[in-house]
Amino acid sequence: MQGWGPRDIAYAGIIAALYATLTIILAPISFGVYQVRVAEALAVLPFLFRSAPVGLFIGCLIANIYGGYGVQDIIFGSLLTLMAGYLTYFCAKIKSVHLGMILAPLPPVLLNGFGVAVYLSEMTGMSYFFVVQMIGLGEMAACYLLGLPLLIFLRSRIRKSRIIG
């Protein structure tokens, strides 16, 4: 956590609290093949904070210790939220930020959708490809369909906010 200040501890605590709130309470469309992780909404949040990869990566890890999919899910589940939050806070660097914005809710599209579809298809019995466009779909309405509205929101009160303090 080199160069991090308070407030970048308080956002990744704040951020891994709602994750793992969301997908506790929302427990029935969290987890499993059948799978709209509305929690995954909160994965375009390091296209603004830098320690959003990390708030990321200790929320999905509590939600999934609770969500019963065992040590691969708890572990790697785990791991490609991370992964994706690093690719996502990438995203920022692109030159055209509209670009960067629209390929931020990307990252965690395509690594959870192919990573956990991995131990997922096996633990379930179910073809590997079927795993991925299911997780894959519900990913995708998480991050493009709630996330993306919310990055573009967020970023407007942030430059607002910036212009008017």
Given for the second form:
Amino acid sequence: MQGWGPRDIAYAGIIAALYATLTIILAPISFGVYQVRVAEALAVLPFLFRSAPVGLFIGCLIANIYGGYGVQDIIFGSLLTLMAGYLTYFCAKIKSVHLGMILAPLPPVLLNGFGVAVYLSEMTGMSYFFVVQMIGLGEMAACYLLGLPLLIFLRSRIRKSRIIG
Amino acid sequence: MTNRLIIGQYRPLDSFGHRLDPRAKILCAIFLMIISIFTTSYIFYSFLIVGLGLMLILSDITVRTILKNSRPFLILVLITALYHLLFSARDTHTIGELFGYKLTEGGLAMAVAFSLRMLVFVGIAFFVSLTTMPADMAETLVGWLKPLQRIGIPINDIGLMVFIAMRFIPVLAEELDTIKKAQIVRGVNFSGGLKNRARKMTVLLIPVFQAAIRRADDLAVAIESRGYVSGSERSSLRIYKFRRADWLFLIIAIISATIIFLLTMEEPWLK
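Would you mind giving the form predicted together with its partner chain, to go alongside the form predicted on its own above?
Up next: the whole complex, starting with the chain shown before.
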């Protein structure tokens, strides 16, 4: 975060607000074992914005406060989102842009699928692998069906206008 | 969309629960959630649920608000209970049948215990989120992260990001609503199957994100023009002070939960 300017801070704050808004408004499908958290589509943003991982972390932290799944979800859920955000950020460093874009939504799917399932299976007493499948499927729907088209669109717009970066 | 009741949304009231220091409430929540993991005692969970119910009543939260907020969670509790009834502890004593499916004593015990545990977690989250301003919660968390400043993490910048996020949640919620209505007017149909809804979500997500980026650019100019220096020391509008009531609340909650935990540890039905 060293050397971040006002623009990075503003972007992170707004990304956090958008993540939290989408999660809270769509709360019935954003929490629990059977979830499709639409806001996770924003998890591809670190590919384009360097401050996005922190924004996603803050947004997830705020949203999870409302979730009803406790301190584990607030702390570990947000940290997993932060880690996934930085892995997505590193996907942008891959030489092949197309490969990088295809891989960009993968870290949130894997980290949330396997990570969130640890405490959610403990809380609900459900089998770990059952929860991994459910969370993983929801994440895949959000990140690949919504996130990837968003990433493709934004990247093309950025290349055309060069107003963001 | 924005007029709908948002789950766990802060209720601005003046009650015992609202007046408590946010740090006391969050510390208590952390303790109760951690201790709840180390037991499956239905007596322990029942005590916590009664205690949380009392706290919510003392905080002027009506039963209607609780029921309205808890609907999605009750569905999950039901699914959790069904899952355990049908799939858990299959090798224990059979007690009956449900739609031709064998019900076991162990399965029923796990269904009760884990459903109650879920209710405890939801109750704790409700008590904290309905009685604590989001900004207070964020400030508490940022305050606890202050020691990380020593290893070079700019906590004050993170604090600013948190406050931007808090400030813009209602603004973006309104914008999302406006854009959704505008897309409906243009003929976009958001109803239908899951696949259709997911596909149409991109029609909503992209303009919302573009609008958010425009706001971020304006905000960056505003931050810069006010001479914000990253990493510099910032002061807080609110100064929290632990009062006697906060200490009493915290100590009574922790001691009573610990005593009930210890007394119900050897409960024979559910160990």
